[in-house]
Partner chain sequence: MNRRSTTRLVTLAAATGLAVASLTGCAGGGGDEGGDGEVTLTWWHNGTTGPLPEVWEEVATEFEEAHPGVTVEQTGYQNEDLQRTLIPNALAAGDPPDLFQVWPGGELRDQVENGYLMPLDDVIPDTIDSVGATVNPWQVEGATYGIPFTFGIEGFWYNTDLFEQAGIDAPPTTLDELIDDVGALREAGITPIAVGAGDKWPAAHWWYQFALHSCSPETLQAAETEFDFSDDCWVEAGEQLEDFLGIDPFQEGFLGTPAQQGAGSSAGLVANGQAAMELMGHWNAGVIGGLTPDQQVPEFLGWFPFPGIEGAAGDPTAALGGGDGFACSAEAPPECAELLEFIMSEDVQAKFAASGAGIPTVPAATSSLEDPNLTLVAEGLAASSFVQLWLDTAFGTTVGNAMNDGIVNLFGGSGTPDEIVTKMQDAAATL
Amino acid sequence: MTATLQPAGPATTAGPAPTPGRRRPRSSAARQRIEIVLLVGPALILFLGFVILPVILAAVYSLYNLPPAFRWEQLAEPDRFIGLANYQRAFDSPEFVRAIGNNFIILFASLLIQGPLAIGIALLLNRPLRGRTALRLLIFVPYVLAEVIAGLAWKLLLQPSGGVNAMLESLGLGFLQQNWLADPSIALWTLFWILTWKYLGFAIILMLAGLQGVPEELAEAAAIDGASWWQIQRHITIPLLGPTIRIWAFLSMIGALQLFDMVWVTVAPTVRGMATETMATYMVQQGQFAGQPGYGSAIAVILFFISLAVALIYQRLALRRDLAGAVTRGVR
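Chain structure, single chain, in the form predicted on its own:
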């Protein structure tokens, strides 16, 4: 009996056999597109309908001399189209030029006064302090109040016979009593005080949130090296707080340019026209109450482009470093 040798079979390896790469089925790609449309579509429709479309309509209306209650077909009337006359009228108006100046006064005052105040108070509240949580709550309360409620409250307190003058009289400081909201020489700064009281809490909370991202190890190392508390804040904490400060400054600038409700509610129309008019209040006064929708639309377009220009310039000069890593391209 003879044995026969069989040829050796192919070598086998442990584990599953490799499978060639497969393309993603078309149904999966189509499903992703449908999900994107369903998720983005409603927000995009709202953005187009409530932001882009009003801007386009305002730009169209600004080229016409329109009656208070106009119809769309009136745009076709030959004597309605006046081109850029509304814009020329706006820049020739001393009231509107003053309103632009008031907006920028509030803008720079906010940056120069509210910013340092918010940083200083946030640094103090970031230290171990008894009742720190209650102080944070009290500081933030004015911000959550509605602008109308806060404006009416201050309007009553600042009346000639209101609570502020009564308090000054009781403290023996009657010589400081003023017609705070009726005197054109101080009405704008009185308004700025109200705005500071209203919005300082938001700035402080924003700074406190930014301080939570500052590593404590850096301050401890600097303290070991002999740095004082002020030196630590100046050379370590505040520089690391820079992105938060720049974001707050951007929000404050846009808010100052678009300021409307607190001015409208707090200051009487006569004083507002002489001292505290802003671009937004002037727009509503002329466009709605004076019955000039075309002229009011021109003011709205000017306000839009001033805000856009300030935002783009600030982004280019100040936010460029912060946004450098925020916009990313697709990962390959």
Given for the second form:
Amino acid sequence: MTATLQPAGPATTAGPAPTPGRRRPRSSAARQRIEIVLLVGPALILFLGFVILPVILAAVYSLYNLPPAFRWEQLAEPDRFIGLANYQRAFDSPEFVRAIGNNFIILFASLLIQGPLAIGIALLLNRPLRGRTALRLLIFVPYVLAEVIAGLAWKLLLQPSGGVNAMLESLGLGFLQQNWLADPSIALWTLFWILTWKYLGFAIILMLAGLQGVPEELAEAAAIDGASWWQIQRHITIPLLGPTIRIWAFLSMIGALQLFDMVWVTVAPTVRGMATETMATYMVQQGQFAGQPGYGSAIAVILFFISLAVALIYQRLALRRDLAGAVTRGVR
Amino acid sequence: MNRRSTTRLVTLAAATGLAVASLTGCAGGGGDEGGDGEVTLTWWHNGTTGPLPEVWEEVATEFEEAHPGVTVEQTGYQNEDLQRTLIPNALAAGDPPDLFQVWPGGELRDQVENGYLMPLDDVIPDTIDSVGATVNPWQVEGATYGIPFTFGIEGFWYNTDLFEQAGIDAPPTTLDELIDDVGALREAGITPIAVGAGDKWPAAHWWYQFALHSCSPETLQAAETEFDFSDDCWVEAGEQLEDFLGIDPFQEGFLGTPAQQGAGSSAGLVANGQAAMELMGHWNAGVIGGLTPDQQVPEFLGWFPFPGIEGAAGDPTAALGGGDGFACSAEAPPECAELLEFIMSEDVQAKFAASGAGIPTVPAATSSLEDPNLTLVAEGLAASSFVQLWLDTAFGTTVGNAMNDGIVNLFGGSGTPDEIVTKMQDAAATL
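Right, the form predicted on its own is done; let's see the coordinates for the form predicted together with its partner chain.
What follows is the entire complex, opening with the chain shown before.
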């Protein structure tokens, strides 16, 4: 609510700018309004009906104790309304607390391992290199695959008698053989490996795109001043890559918090429950499979607020310079 | 482009958008009845593998032929998808299929309470009588809402060749003998027992068996109706299971093994001779048959009931079992009950039995069983003094789910027998 709330540029008024000079009489404004309604209306109705309304309904259901396949009338039955008991139960449940922990383990592991790896590979691929295009293509391929297909392929490879163990055996590394997806003590890290395999390509492409925006003249000037390749990367390229890194980190965090499909397809329900449950899989397990829509809704609301909190904090702390004026208030 | 044509274009686009939206809005409500007495019956079942899909298809065609104007749209879905997702969602959305599979126990009680099912006692009383006491689990407070077309008990499906190879002459009749056999198989380098613990319920069935043999029928009854798990036998069941797990009877990496999907599943291990036995329900012959290279039930397959436990409080001839039944939705046309009556007719039941898909519930059809293993299961069923419904089904989804979670934790070494009971009590308290 400060005085800086003025439009940042001239082109922020809604609708197409009328052709200057040739103003039509008064019907024009009304017509413009109709156009806006017609254009925005259908999308708005769909958005309200399929996004906003379900969010509100989930918040309402989360305050009730509901049987599976409940009817609307049951919301009015006595004893159905239980206030915040579902939330209490969620935070008292060691399974759910562990699920939150798993989400954050994946989140930090993604940032700390995938980030530096992606930057490093992007820097390498940004140099003149024979077969550079082919390499870039190969690295991006896993990201193009459907998540479920990638997950099932890895699930087959990581069976006790699957491809990975067979390869280790033939390389004389038989002692490294594991029950990759069946041993609760390593399943989370196996999962993290699959996620890295799948999403590293995306991070690298993002970084490569960011590198195109770093002016070559700066590197040339530094080279003339006697800076080594390493010094140029360290002091010029990476700092200028900052906005890209910060946006990637944001996407990665949101992905880690909402992680569902890869876990669901690759890890057997039993091992998932012991070692790799995430908030989203716990939500489906409890809300759908254990037949407790009210409790599942409470988990959904908690997941929503955790994601929102992380997103807002990250925006305030890291993204505010990059997004100035676009999403947040124009803070400089 | 001038402004007039722009406006027209916009209007057109918006109108198209609205039309599409309204189309999707009404796409859900396919009508049951057209004019001229034309009726379409939708029928959802769990026949996706083995001989069952073909049987149901024939039944639908024969019924259509006998009832001009009636179209039967039958669809088979994977059992758990059908039970946990498709049917609950269709019921909640107010657009259920006419005839669909219902699971007895907790789920049936919920569906009846919500008024989703058609009471059948006045509509097809003779059909209900024809299956005798088997229908009891599909009744709520004396009224019948579903009729089982198959019912059987759980036992061991085993590889007679591998048993012979390990020097075992006869299937075990006591738990101690089973333990000795596990040792003999291990010594012969054979994986003794396959368990699809990755899917939770196949592991949980082990605990159900120990509970069944440790708890008296009265205790089991009290648990089902009042969720009273205070008897010590519930903890003892876990302790017995813990001891049994101590002899390492299962395949490597069993926590990640699925029950029915692919050659790496527990049924696949038995089908391909990589494990000697599996504790599983009466449907397993079909599943195993579907996982062999030639798609046939293997010659070596045999069956024996879960052995009794010496000195345990439970009824030694009690068995654990379950069945599949169909019910009509409350709003289904009267032809639905006629279709159900036809499915339960002796002819169809005999055809079902002859196909090897399962054990029929109409006693006269049992003689049509050709599969020797199904005959063994049917004899086992007839010899049991008391059949307890699968415990997760009997207790309903919420308690059943918590119970299975507790049991697999015990399998994974991260739980205790007490925790299983605590989880069940906690879940029951939320109902």
